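Take a look at this single chain, the form predicted on its own, given in structure tokens.
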Amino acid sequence: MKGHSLWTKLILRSYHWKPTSKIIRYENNPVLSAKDIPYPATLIFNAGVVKFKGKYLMAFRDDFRFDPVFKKKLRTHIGLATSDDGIHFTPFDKPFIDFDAIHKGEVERMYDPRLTIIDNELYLCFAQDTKHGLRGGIARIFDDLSGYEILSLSVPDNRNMVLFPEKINGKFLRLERPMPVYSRGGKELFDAWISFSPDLKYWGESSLLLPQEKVPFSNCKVGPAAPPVKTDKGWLVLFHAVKKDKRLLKNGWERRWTKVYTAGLMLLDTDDPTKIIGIYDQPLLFPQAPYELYGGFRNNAIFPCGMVLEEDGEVKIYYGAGDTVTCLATARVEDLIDLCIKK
């Protein structure tokens, strides 16, 4: 193992990325993981989290009684966390959308939460495994946290679907990413899209927001991260973006894990967002600190899923790291613009 984890820092050496000191890792992290949650456990990521009623609430991916040899289908929660800081978070007593409760019929699970409010109201997209290939959904959660219902879901292969949290120009917006094959090229090569809805069940207007070859850390994918933040110089936009290197050879519990998640930062224009302003040249967060780097279910992974803009300019990030724990990172809202637009 010691070997294994050498070679694999030196193969991320190799990328001559660099690390940029605007944003700084929680000393704690993880801010959630599978000790931390009181029913079934083991892998808890990829959470979104708004300001919601004068709490911060956290939705999370609990995949659990997970078997690392893949014996036993992979089950799947979505559940829910509260925090009076940000910081530490106190999950639920059960899940919010629970496995045995949708794993019936077509649907198979539901997975990758992310929250957004629009005019007072609280919004979940995710994404859905069915027989019939994987969608992505947009539901309204109720105001007491009771439940949701279901207001859209695309046709396969579509996910990684935010929302951003006001209308612009009298029509709601969403962030995905398409995973197409045939149309390109039969190769892993997906890209982040846009799309307009006037009320949020019928989507249309389409088009190509960001290219992966465009993306200079990624020669894979790119898509959505965490739900957009308005700022005074535009939307400020977090995305995934893939790399794969055949010499990873095995990270984490998967037989072969070859891929490296990072995740990139772009602005967008304030009244037109299919129009990018500016875009970080360098990966914002790539895989550095052990959570993120061993020990996980995927390794070297990070994913971004909320965004919290503070009054006073702090920027909160909450991402998935090694697909197994929750982490946060903060930042100032001005540096990240900073690094979007070269001056």
Ligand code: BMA
The other form holds:
Amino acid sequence: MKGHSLWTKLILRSYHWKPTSKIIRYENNPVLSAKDIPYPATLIFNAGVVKFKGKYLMAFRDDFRFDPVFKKKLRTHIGLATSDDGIHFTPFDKPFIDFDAIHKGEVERMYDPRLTIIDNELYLCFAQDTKHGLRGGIARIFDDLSGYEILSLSVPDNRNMVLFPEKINGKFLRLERPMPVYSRGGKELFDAWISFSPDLKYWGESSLLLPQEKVPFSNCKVGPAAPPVKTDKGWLVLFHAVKKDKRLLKNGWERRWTKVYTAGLMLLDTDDPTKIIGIYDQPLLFPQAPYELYGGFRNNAIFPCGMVLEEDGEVKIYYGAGDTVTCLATARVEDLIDLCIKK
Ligand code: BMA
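Starting from the form predicted on its own shown above, please give the structure in the form predicted together with this ligand.
Full assembly next; the chain just shown is listed first.
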């Protein structure tokens, strides 16, 4: 794997992406990994985070009983953890969504949790693999965190749903990434869409928000990352953007993995979030740190699912690194807005 690392670095350098000094990776990353989890855990990543009842609440993906020779399908729990400072997280004793409890009949697993609070209710967006396709779902989590009820599930194939933390003009809003393989020439050219709902159950008025080709650092797919955060200049939205590069050879534990996942940033209009008012022309985060480049299940994957805006203007971004660990990076909200709108 070490031999490939140099090669990977050279390829990434050939993209000429400019790192920004406006975002700082937490020096003791990762903030959560398999060794912290008191139940079977191998890959701990793609975590959603909100502030709930005076604490930080994290929902993370736990792929466990992973077979490095990749002979068995991954099993996945969704776990919860809490923290007083947004940095040191303590996981619950048991998984919140236990693989064995849902892996029956049609449903195969649930993963990539994103958390949002709307009117004091806690919601979870998730992806669900089923025997007949991949569905995006929304659930309400009970106030005492004892369980959840599913409110809606899309038809296949759709995922990466995130909810806005408030209604606009009386309607709930979500961003999502449908996966229209057939109608896009069999290629993975996916885009970010926006939809509305009166009740979180029935969704419609869908429109294209961010077409893949509008993102200069992607040649593959783009989709929502963390739930939007409201600022006085508009909705700050993180998205994932994927670049495919055949030169990348093998990366990580998987037999072949030639994608680079980066985090992009855009600003949507406060009252009409179907309008993009600014977009940063570089990836906000791209693989640079050792835990992003080497030793992961899928190296070169940066996948944010949580963003918290603090009262003092600090933004905490939680992201999966290498599909293996959960990391934190911070920025100032005004800097992020500037990146989107400064020319
Ligand atoms: C996406 C999702 C994410 C994952 C990413 C990179 O398609 O499956 O859960 O982090 O790929 O592997």
